[in-house]
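Take a look at this one chain, the form predicted on its own, written out in C-alpha cells.
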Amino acid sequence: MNKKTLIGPFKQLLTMTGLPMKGPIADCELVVLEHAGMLVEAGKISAIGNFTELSEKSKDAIVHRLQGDHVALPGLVDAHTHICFAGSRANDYAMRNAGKSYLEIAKAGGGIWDTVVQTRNASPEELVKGIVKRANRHLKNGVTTLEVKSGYGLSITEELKMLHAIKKAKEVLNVDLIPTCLAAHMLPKDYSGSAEAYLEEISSVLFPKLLEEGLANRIDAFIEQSAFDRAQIRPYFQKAKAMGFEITVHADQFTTGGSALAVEFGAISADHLEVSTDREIELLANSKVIATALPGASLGLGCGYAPARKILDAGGALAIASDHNPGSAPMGDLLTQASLLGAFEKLTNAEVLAGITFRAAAALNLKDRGQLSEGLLADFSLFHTNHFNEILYNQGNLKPCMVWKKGELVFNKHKG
C-alpha cells in the first residue's frame, strides 16, 4: 500500500497551470495558491489545495510540515545540456576573452575536437562520475529533469560509450536524465570519408543499436558551417524519422538555416537561435517546434541572446535551457541564466518560469511534469522566501532549500 504524504503549508505555490504553450504570458495569469498544501502518493500529486482543509481530509497521511515561509515551484527542466564529457576548456575561454577567433583557438588545439579527444581518452567510469557530479549540482539548483547529449565521441564505439555512461549514471541519480544522440556534432577530424559517408554510417549502424539497447529516442544535429549543412543532414533526419526517433536541432547559432530544417521535419525543438531573423521567427511561430534559447552559450561566447521577446510576440513557444558544456557554456546554472535572459530580453517572470518548467518539458515531449497539478509527477522545489518574484529578482543567488523528486525529499539544504 502506497503511503500518502502531505507537504506544506506553502506561503505560495505556483502551479504553472492554465497557461498557453505559445506566445506571451502576463504575470497576472499565474495561478498562485496561498497557504497551500500538496498531497503526494506513489510519486504523483493526488491533491493540491488549502493546507488546513487537506489536513482534515487526509488524517492518515504522513505530514511533512514546513516551518517558515516557502514558495513552491515545479521542478525545473533543463532541456539542452552536454554534461557527459571529460576534461576542461578553460584555456579556450581565456583565449576567447583575449580576442582570439574560433579558428585561432581550434588551430591552437582547442574547440570541440579538444573535448572529443579528452572524452575518448576517459574511461566509462570517469564519464559516469562526471555526469553524476554535474547532475547533482543541477539537482541542488532545482533541476529535476535534465537532457544529456552525446556528441563528444564521434564514432560508433565512442558514441555508444557516452550513451552507456549516461544510462549508467541515470541509475544512481535522483534527477531524470533524458539522453539524446548528437553523433552529428561535427565531422570527426580522424574520419577519412565525406560528411555524407559519416552520416550514413552513423544512421545505418548506430541508430539501430540505440533502439535495441534503449539508449536514446532523440536524434540531434548541428546545422552550421563548421559542422553539417541542410543538404547533408536531410537524409540523416529522414532515416531517423522513419525509425521513430524524435528530432531536435542545433539551429541558427552562427548562421541561419537550422530552424527552417527543424520546421520541415517537425522537430520537437530548435535550440540556440542567436542569429534567427524575422523569417526564422515567423517559421517557428507558425509551427509546433519549441524554440529553445540557450543564454549560457551567449554568456560563454560573449555574443547576443536569442531573440526571445520577438519569438514570444510572434506567437512562438519559448523554452530556456543551460547548454551546459565544457566549451561555450561552462556555467551550467539554469536559474541564473534564465534570470539574465529575462532582464536583457524583457521577459515577464511568468514567461521565464514557463520557459524552464512546462514549456521546457514540452521541448522534451514530456507531458507528466513542468506543472503542479493532480496526476502529474510530484517534482518541485522550495525556496525560502515569501514571494515568488524574489526568485528571479535574485538572479540565481536564491537557491532552493529543498528539492522533491517523485514525492521524495532528495535535497535538503539544512541537512547537507
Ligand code: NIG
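Mind giving me the form predicted in complex with N-(iminomethyl)-L-glutamic acid, seeing as the form predicted on its own was just shown?
Partners and other molecules omitted; one chain follows.
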C-alpha cells in the first residue's frame, strides 16, 4: 500500500541536517522547525515543512493530527550493543562494587566467559526471545536502529547460532537490527590452540558463511590484554577487508592500542576509548573513523568516561552508543546515558543529539537515517514537551510518547 500520511503539527521538529560530521557543534546551529509537519510515503519522508501549508498541498493524504505539544527527533541509532545473550552477571556487578576489578573478575571465571557458557547453554529460541524483548525496550526509548554483536559463542557453531538468532529476531522486530560478528571477543577458554590459530579458523571458515548466508557484513575485535593484541588481529582484519567486510574495533577500554589499529585499517568506528590519550585522540581526529563513546560501560564499571569533549575539540566525529551487554553495561538506556555523558563531558545538546542520530548512523555506515529530510527513512520519535532542551535535561526520564519506524506508528504510549 502506498498511502500518503501527513503527521503533525509538531511544536518543534529537529532535522539534524546541515551539521558537520566532525568537530564541535553549537546549539544555535540546530535547525528547529516550528509548527512543522511531515509527509510520509512508502516508508520515507516525502516532505517536511509548515504543517498548515503541507495540509493545503496534500489534501489526499491521511492526516495523523497531534494534540498538544510534541517535539520530533530523528529515530535514535544505537551503534554498539551486545543484546544477544543469556543469563545475568548481577554477581559480577556486586563483586566489582565490593572492590574487585573487571579484569580480576574475568580471571576468576566471571566476565565474558561466564556469559559465553550461559549463551552456549541457551536454545536458539531463547536467544531470539531475549533479543526481541531487549530490542523492543530500546524501541520504546526511541531507538529505531540497533547494532547487535555476536561474541558470546566463540566457536564456529555457537557464533552461527547467535547470528542466526539475530537474523530471526530481525524478521519480527520493527527496530532495524544491524548484525556484527565479534568472534574475536576473547580467546575461548576451551580452545586448545593459539590465538592465531583460533582467528585463522574463524576467518577461513566463519567469514565465508557470514557472506553466503547474509548474516553480517561487519567484523569487530576486542583489542585488550585480556583479549587480542594488534599483531594477532592484523591478519584477521586483513582477511576481513579483502573479503569486503567493514571493520569496527573495541578500542582503548583499559589499555591503548585499539584505536591506532582502527585508523590503520580504515575502520568505520573505534568504540570505548575510555583511556585514549591525546595521541589516540589526534589519530582519530585526523581520520575518518567515528569515535564512539560508550557511557553505559563507564556507568556499569564505575570508571571514567571517554574523553568526548577532547575528541570533538580535536576535530573528531563523536557517536554515543549504549554498549548494552550483561557484563559492563547492563542498563541499556541510550538516552539516559548520552544525557549523562553530556553533563560530565560538557557537550552541547547539539553534540549529544548528533552523537545518537546522524553521527551514530555514520558509525554503522548508514546514509538513509539519522536526520529528518526528504528521501530519508521516516524514522522518528515524539516527545510530549514544548522544547527540545527538555529531552536531555530530563536525563532519560522523559521518554518518547510515540515512535515511528518507516512511516508506521510502532509505539504509542497512550495505547499501552
